[in-house]
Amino acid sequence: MTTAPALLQVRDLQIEFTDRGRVTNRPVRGVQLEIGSREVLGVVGETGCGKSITANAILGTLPEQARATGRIEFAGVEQLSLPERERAVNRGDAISIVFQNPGTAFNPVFRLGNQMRMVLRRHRGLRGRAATAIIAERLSDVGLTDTQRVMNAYPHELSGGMLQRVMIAMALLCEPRLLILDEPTTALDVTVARQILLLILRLQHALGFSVLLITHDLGVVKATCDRVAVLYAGRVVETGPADAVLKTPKHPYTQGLVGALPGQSGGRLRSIEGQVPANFLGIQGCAFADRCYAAIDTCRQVDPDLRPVSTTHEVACIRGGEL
């Protein structure tokens, strides 16, 4: 866990989907996360492991049929018990998000400047020249020099890379304490993606916000994150300093992810056989057991909690200390 005071603490977060009162899926099954002040935490795992829906729970944007239990403390305030109107105040203000596809994140019929002004009017009560000045400053911060043209543009008139920069600028308008990045470079080519990641790191150092980076790319984690939490089937299976987890992974799932990272395995890239379960209800024992090279009979009976393998490195595996 972090040594600095925690800005965000997630404890035993469980999310259930219901249909007419019947639980149909449980995509998050006791997630534990912690982010310190000015820290970058990477949350990694395959598609369907529960990364994005955990972010939605933190933001308070779960769909109507989803129910979250556990604790989410932000700046010392428990969030799940707050009325929706109070959580809505945080969104876009103290907590902001950058989505993976900039092309669908904006309203296509409004100019970008008007959409950014709506954020400042809602959260800061700013209008007119005061709002325009802040918008121009943020657009300049993200490397967009012709700020007037950008403000007058509609979303379809900008490239994907430029639009992603606008989305970052809008997310930072109110100087949030926590920025959530949900696969922020997935829709971009490699060169532009690198530029965006370097930009975010530069702004994070300059402005001092914390970052929750959701990704499936361990290369991105290696380049950007202080710590990492590895999710599998709705649970954190390994967490610790990014350097330690990537160099000496203790959970077989993390080992498989690292083995598929170019330059890490010393030869051919390895793959993890099998797939993430389609539904996490009724899982007995460790959800990874059927895909695990080291599984023993006990693994199919016990779903282990995180336990320390060092002062900062934890793993949820009954054999994690010996692998």
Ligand SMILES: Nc1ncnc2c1ncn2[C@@H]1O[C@H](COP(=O)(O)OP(=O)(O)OP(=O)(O)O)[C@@H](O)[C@H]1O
The other form holds:
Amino acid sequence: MTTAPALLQVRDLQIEFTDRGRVTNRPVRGVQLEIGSREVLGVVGETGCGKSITANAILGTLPEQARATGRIEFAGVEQLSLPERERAVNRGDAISIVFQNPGTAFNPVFRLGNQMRMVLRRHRGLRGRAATAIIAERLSDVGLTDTQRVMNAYPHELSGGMLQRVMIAMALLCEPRLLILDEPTTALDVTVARQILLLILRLQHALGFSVLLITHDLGVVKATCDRVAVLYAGRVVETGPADAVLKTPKHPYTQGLVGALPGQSGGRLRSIEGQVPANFLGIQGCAFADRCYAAIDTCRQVDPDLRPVSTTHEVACIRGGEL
Amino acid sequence: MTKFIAKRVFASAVVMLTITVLTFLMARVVPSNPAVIYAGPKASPETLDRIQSELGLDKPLLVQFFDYLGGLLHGDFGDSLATKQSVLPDLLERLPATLELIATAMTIATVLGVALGVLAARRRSGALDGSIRFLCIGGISMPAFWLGLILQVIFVGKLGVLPATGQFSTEITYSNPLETITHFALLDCVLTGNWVALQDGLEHLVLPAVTLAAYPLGLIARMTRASMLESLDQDYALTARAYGLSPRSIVWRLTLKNALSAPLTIIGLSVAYMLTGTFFVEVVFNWPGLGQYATQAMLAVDYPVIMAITLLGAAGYLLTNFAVDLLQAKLDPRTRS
Ligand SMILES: Nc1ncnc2c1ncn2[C@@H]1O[C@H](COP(=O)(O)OP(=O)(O)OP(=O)(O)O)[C@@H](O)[C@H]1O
Ligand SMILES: [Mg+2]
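Taking the form predicted alone as the starting point, write out the structure of the form predicted in complex with this ligand.
Starting with the chain above, the whole complex follows.
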């Protein structure tokens, strides 16, 4: 679909947690993702599927005990083999992130303006008036008019919605090429969440960065994403254009999720029984087999890779073509 | 902020008054007659009567209290029963040496304690963390007088690099005599440019200050480590990392400010420890501060002196904790409202 080489390409990403040399968990087991420039990719899946940790791997902020293998290519440069110093240079600059909970993501004892200043000083070497000017501009970009007051405020003095706007402004300070949004509206109430999403879309159109949007909400995917990747137990089970995946989901898991989408009662309506396994270490075959309405014996032995069902739509299910 | 300060000043005044009442009552409850102490064991009943009325002991308790309070407001702590001298000048003469010792010890404990705590947190579970923990437990568990003696054995006896006791060497009095301006000996050395005496004074200060600092240093380091680890675990620390800030600035510039609140409280409490701890240390190191004066007063049940020192200690404690609270409010905007 994307003709130009992708901005971000994640190939066979595996993440392991080790404790004194022993592997204790493997939350990501071969994730494939691709984001073209100016593209909005949604990543969906139930809680614990490995969405945030995948984002952390892309950013290079995994916890110490975690080790990532595979390939993460950003702007043509393989990231996992880079030394930490060089990865840190990209963070907050070419790749930025907006977290789920703006109430805790900011440091409570520093003024918001100063927290943004630190980012500008780190990546652009700017301070003083030059920095203030850029910060004020970004703040008004995200719809905050009283920029002086916001800069002088401490996090606890602003509402969640305002804080999330500040977070977005901070993420955009250095004009990133990729913006990761990890459930950016989950902590906000519905109307504010809508406003924030619209804001992100507007900014994406205006500034032309790519977006990796992590969410639980298929309605959000439908409204905002070009493509979507469905994650289950640390693997991408289905990916393709958002319309196609939501309209004609091929993987039983996606079908279950779509069935759970309110207002989308067209045809089958299946709620998914059971839950994501707590630990993915002992998984044999397809991780979803135990919850799947269509599972056959082979499903418990073979863990299928993504296979195309159309030119742009891929699914990791041995019965994917027929369902 | 002004309201916050006003409230704290008022509260401190109430506490101070309460302490005055309590110390006054305690001095009266102690089963020994001040007049006897004043007059000595061989005084005749007539002399005792005369002294009782001289000291105002025959007046009603309430009147005595207000006499005492009135004196206090004029800076009059009464006369020592043992030396028959006014307490205040004696106190003022010895106070600066003690304050210098406590201030130095507090600075060592705070700076080193916070630094070690942060380093231990950064190298969690490493060899450095282990050694710092060992050091802290040593500092916390070793009695000050014992630590003082050990330091004397090592640095004076074995290595011979530091003087054992006193505030200055005797030779200094002849070669580079001290001029008194502020009564704070080291400060006076600086003000008069007496560098020889300053170096000598600092050498004398090291061991007692380290001895006095050991316990709060251990506490502060432990507390800083724990609170740093907690703070590094918070979302905002991840945000800082996700925005490319270096580990060094995340630790020293960002999370330390969040983490300082807990050790700061310890610093306030440590002052209470130091006010009593310094008496032992001063005796061990023959330091010309309040320690020996206070010890003698306690043994002699010289209650005006004891009361004066108690009130002074309480005032010092309240003052430092007031400063700590102000600093807390400065560090964390959420505590200001
Ligand atoms: N520090 C850690 N140590 C061990 N395992 C971890 C750690 N952090 C995450 N995991 C594991 O990684 C898996 C995926 O976690 P992740 O946070 O990526 O889920 P998620 O898809 O973002 O879920 P949510 O929707 O709740 O945010 C979890 O099952 C969890 O057990
Ligand atoms: Mg998550």
